[in-house]
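A lone chain, given as structure tokens: the form predicted alone.
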Amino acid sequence: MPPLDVDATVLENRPLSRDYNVLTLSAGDVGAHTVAGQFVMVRPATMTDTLLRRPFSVFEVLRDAAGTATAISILNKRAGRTTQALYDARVGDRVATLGPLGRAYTPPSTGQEAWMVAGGVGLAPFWTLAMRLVAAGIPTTLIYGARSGAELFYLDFFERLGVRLVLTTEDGSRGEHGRVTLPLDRELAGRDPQSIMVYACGPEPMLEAVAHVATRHHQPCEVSVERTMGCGLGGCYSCVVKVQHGTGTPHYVRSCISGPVFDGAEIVWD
């Protein structure tokens, strides 16, 4: 189906940091249509100076006691105008919602496990994937890194749903020291060819990172990108990405509709 757009409330505003936060908007129809890794373009209505919305991951989807999707929420990091006033959007507060948009995560496979790769705000669309496939049954491990412990979000959350988790951080304050390769090639090393679908999401250079871990070690591998989207419904060509199918010619797709969700494999890394 089209996309919807909402003009919806802001619901709560959950602070979790001084740089991050949680928003929770009134666009349930947007919610009911979500897939995981789908997103949305949002503007708050203060910012009355441009019609340009942002990409967010759909966070959440909350539900009523019915399971009626009545709510989404975005998973913010403060770092310019749109995401500032995000950061100070007050209850009440309108926000122009536009979405479900792009394609989705792939299932696994039967007798597949699911590992989830985050990086800082790389964790957005992992809350709707891991509902998605614990409710499926299917083993699911969240490798996580960020900065400093203090920048790992929402673990009671997928420790209370089953979640394996495994923990990294730049500075060594929380799991283990380092980037969230070094876990993910250590625990491949061995594993059955293809007996583990891969998940990444978070900055280009540890998605990159990522694809050549996973295939290496001849895993399946699908990167969440982040790209700069004017419209995120291809009118725009603002957000494209090259990649290559097989031996083919490499060309360039838009991440808003081809996207955001790539096999890992066919991205040209440039």
Given for the second form:
Amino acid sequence: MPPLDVDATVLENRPLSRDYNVLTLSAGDVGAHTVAGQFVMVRPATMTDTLLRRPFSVFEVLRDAAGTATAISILNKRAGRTTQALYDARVGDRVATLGPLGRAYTPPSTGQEAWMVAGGVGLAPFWTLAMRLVAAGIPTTLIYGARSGAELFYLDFFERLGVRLVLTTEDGSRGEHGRVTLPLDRELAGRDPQSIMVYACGPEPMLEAVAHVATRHHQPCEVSVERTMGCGLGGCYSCVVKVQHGTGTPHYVRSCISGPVFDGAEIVWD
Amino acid sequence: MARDLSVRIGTLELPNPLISASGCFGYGLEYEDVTDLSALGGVCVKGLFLTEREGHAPPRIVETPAGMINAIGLQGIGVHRFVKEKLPLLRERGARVFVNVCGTTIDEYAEVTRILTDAGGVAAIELNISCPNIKEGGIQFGCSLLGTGQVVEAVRKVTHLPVIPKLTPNVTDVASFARAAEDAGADAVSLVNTFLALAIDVETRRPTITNVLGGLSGPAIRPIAVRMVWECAREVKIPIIGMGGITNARDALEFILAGATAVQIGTANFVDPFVWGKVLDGIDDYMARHQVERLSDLIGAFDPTPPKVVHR
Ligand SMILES: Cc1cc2nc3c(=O)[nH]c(=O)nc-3n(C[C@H](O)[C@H](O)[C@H](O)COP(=O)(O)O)c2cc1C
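Can you return the structure of this protein in the form predicted together with its partner chain rather than the form predicted alone?
Let's see the whole complex now, leading with the same chain.
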């Protein structure tokens, strides 16, 4: 399915906290073809002096009663100028939305459980992934960490879906005090090798730690990386990640088309 | 469409003047889902050396006002893999393939060109003597009149394909380089490559990209690039391929009026991979509005008579 460029309208802008919001975009056609883990390149039409689009995981795919995708949302965290504009966006604003792009998460093998590990805004790909996993009847866990309890979002959604939740916060205000790798490491101990598919998304040091923990416990692991991206289509070679297959020579590969989802064991971390 | 958008570069005829800029369109095939490669005037692929190159460590780009700075470091698969893996597919898609040839020595430029010529199915050779991001190769030839002439002469001897040295804007008098290229037997020149640039992260006091320096592209450079194309057009008779910050038909027409026979689009393709059709339609609209039958009639049609004062 070739990517589409939709001149989308902001249908809703829901602030979740001082820094986070969920922006709903009228890009149902993009949503209809999105597989969990894929992303869109967006650019608010109100931005005049920045040029490049920014990559965002497709967060939710919204559907009408007949099941037809009508919109997508993105989970946005205010950091730079584009994310500020997306935080401030108003209903009716236009946002160019190109997608779906990139490699999706691989489904678990038969008999495997699925554990999704999210850090902060790294929750973004797990709404669609959870929907897919639960629909396939796969026992699913979300290990979700944030700075504080106030930044743990959509817990109701995952609970209602029947996803087992394990929460951590850096300030101890909710769930376990510390990082997601603590419960991950503890709970993976003693589990059969190759019995749990670990999916991770979040800051890169977290991805590295999760990949190491998974490998140490002989569990497969896929991570979704976020590198500074130029085009999202493989044109510019900006977003490269160093990857090593087996014992071969490590090479830079483009995370937009060879990723953003990679086998965690194959990434050569900086 | 009755209007004729075709242009000629030496012996090469292109159905329209739009060519993808090297390094901004991968090897072309990355874009086949969103662009009909045969509908472009030409597809210029990422710079190629004899052997594979890894490029610089990321971060490789930073966005700046109306532009971006890049230091990719010419990551690439090398000419042998290109000929084996990419060229046959590009040919099948009907693309007119421009190859951006790199070298660390004059011999390497000639050898890469010879291999491409022997392979067949390449439309033109663009000589990258202007990449600001790598220490060895390229720019040291492009910043010397003698070096520019030597690379062109050496390549000229090994190919019948159009030879198009790509000029750097990081010199005082770019037109003298166009002249050196013409004198050495170039069929055309292309310009501009990126402007050497620096963006500092004031919080950390560190560079924003690993290579420290990079090349500035995008709309920010366009007026300087148009000026340089105009200067070259007055200096040489060979065709000029103009580029630098083109995002729409008006931008492309500025270059054509300044004297460019064809234009390349780089950074704008990152922002909008569907830019090609929009620019082409816009040029066609302009021609209809101005009753121009052949695009070639617009090449160099810039009239430097001062503008009329507009009274409000
Ligand atoms: C990410 C990136 C990679 C580039 N790689 C090459 C290259 O491999 N060879 C080359 O001759 N020019 C390269 N360029 C320069 C472009 O081809 C073009 O000359 C320049 O970007 C100006 O055009 P633009 O403003 O339309 O991008 C690159 C530019 C960018 C932004």
